[in-house]
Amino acid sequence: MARDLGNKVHRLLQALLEHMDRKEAERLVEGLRLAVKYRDPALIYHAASQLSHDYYGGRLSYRLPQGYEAYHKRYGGAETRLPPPLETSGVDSFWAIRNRRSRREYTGEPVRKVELATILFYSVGVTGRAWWGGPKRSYPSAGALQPVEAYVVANNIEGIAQGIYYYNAFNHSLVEIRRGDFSEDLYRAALDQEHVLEASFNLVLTAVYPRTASKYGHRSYRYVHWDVGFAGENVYIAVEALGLATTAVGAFYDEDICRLLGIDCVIEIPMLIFPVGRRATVD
């Protein structure tokens, strides 16, 4: 099993080798190095993305699929326009930032349709428009590539049925995927997290690779996990200006995840959930 094994890897890495020029070698070599050493795998990207003044990182030849655009993914269900967000909730952001805590426990009762709109929008919205032409967000982004997606897991929302949606940001509106309650799958796929079961809603964020990786190189599986924690900070701050409750959740099953949203793992990479719903206790 073991021999099989190595003669699988070797065969892999040298067709790996074959695409990358000396520098990009060496890095890989090294990672591999410290990988053995440390008994952890993760060195080998850790050392293939690092950067030095004789090595940027190598040209990746992604593309985006049929599908995804350079800003967002275009899909074809019904659409449903989500009302303009709450332009203040009356909290200072300060203050916001200061009592930002992650909490898991809801009172069960609906969140409103605009509070849902106003999480959205401040955690990844459009927000104006660059000098070239490119839409600026709420969170910031590697080269302005925005690899962000948003999902919500819908259960008890007003005025929004149980199901799985896109937030297409350019609309502001949420794109249907799935109708139904999917609340006890994503409870499944996030390891039986209760919270994540008894949410009103679930905010799920993904990064779509080829946006940043089609400029970036091997540096991109870094930036694009910064920009989803960016975009997740925004969704504890604005959770916390509306007075609701969230926590961010990374441990989950990936491919259920995956099969759940209809993405594929590799292309869109599920990053971040994010349960809401309406605060139980008060600090």
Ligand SMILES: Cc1cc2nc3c(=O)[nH]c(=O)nc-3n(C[C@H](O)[C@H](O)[C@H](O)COP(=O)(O)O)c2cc1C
The other form holds:
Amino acid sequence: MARDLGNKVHRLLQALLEHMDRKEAERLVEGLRLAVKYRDPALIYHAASQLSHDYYGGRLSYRLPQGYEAYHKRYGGAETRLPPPLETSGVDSFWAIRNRRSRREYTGEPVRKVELATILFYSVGVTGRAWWGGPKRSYPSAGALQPVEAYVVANNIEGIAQGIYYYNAFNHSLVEIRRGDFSEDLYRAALDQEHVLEASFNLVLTAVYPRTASKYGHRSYRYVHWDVGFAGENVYIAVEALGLATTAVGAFYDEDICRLLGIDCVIEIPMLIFPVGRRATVD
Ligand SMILES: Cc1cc2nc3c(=O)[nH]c(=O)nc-3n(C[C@H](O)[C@H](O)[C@H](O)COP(=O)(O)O)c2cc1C
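The form predicted together with this ligand is what I need now, so please give it after the form predicted alone.
And the full complex, kicking off with our chain again.
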């Protein structure tokens, strides 16, 4: 079936091999062997990104494009300061971890601005400084390179117009990217999952791949997922502590999410969506 693509694949692999040293190339070949054996192309990456005693992952030469800083993005849009996050929820952290659940039913009542601010801060916020002056975050990050970005698709938040916003963690503010109701578009992009449509807002986490790739080479695609996983658990815990409801959503059409957010799906990759709303059922 794919015979007509064979020549193209051959040329592309040849070009890739030209940029690789012997060890990297051997990894690629091993990955291809596994991919053929198990009929799973993901195994190419799996093999290419493993560390061993004589292999630390090939160097990559990505550059951060315009609009990307080392630790955040730069937008020209109107910026709105968020209220400071709550200092405490009155809920014990052990309790919040034990009671956390994926909750998909929301009352439709609005979420307050301070609740949004609290979730953002405890999920991906800047919480301190490292000895070299760089920021520290609420989530741990491989090499402290902090690839995770957060966007809010606001639907029903008190005091915030419907639209798509970028969370600037450095001054704890929202930067407007697009005004309007995008909940239907997001719902379609998330394979028609009702909870995405019914949420007061959706928090979309992405990863800026070159931040991590600048140091960790081929292994970075693993690292950025781990970083986002840590931030994602923070979302669950913060939402639970506030008595709200959320669920991680990983099933979505990547290109549709990228189009909505205005990102390219290569340098910056969509990772998870968290619909957030008032909890419909008490359990
Ligand atoms: C990476 C990831 C992707 C997920 N994607 C979806 C999703 O697309 N839709 C959904 O309703 N739940 C999704 N979930 C939630 C899981 O279904 C849920 O965590 C699992 O059923 C366990 O339930 P619990 O979170 O209440 O413990 C996802 C969870 C993870 C960790």
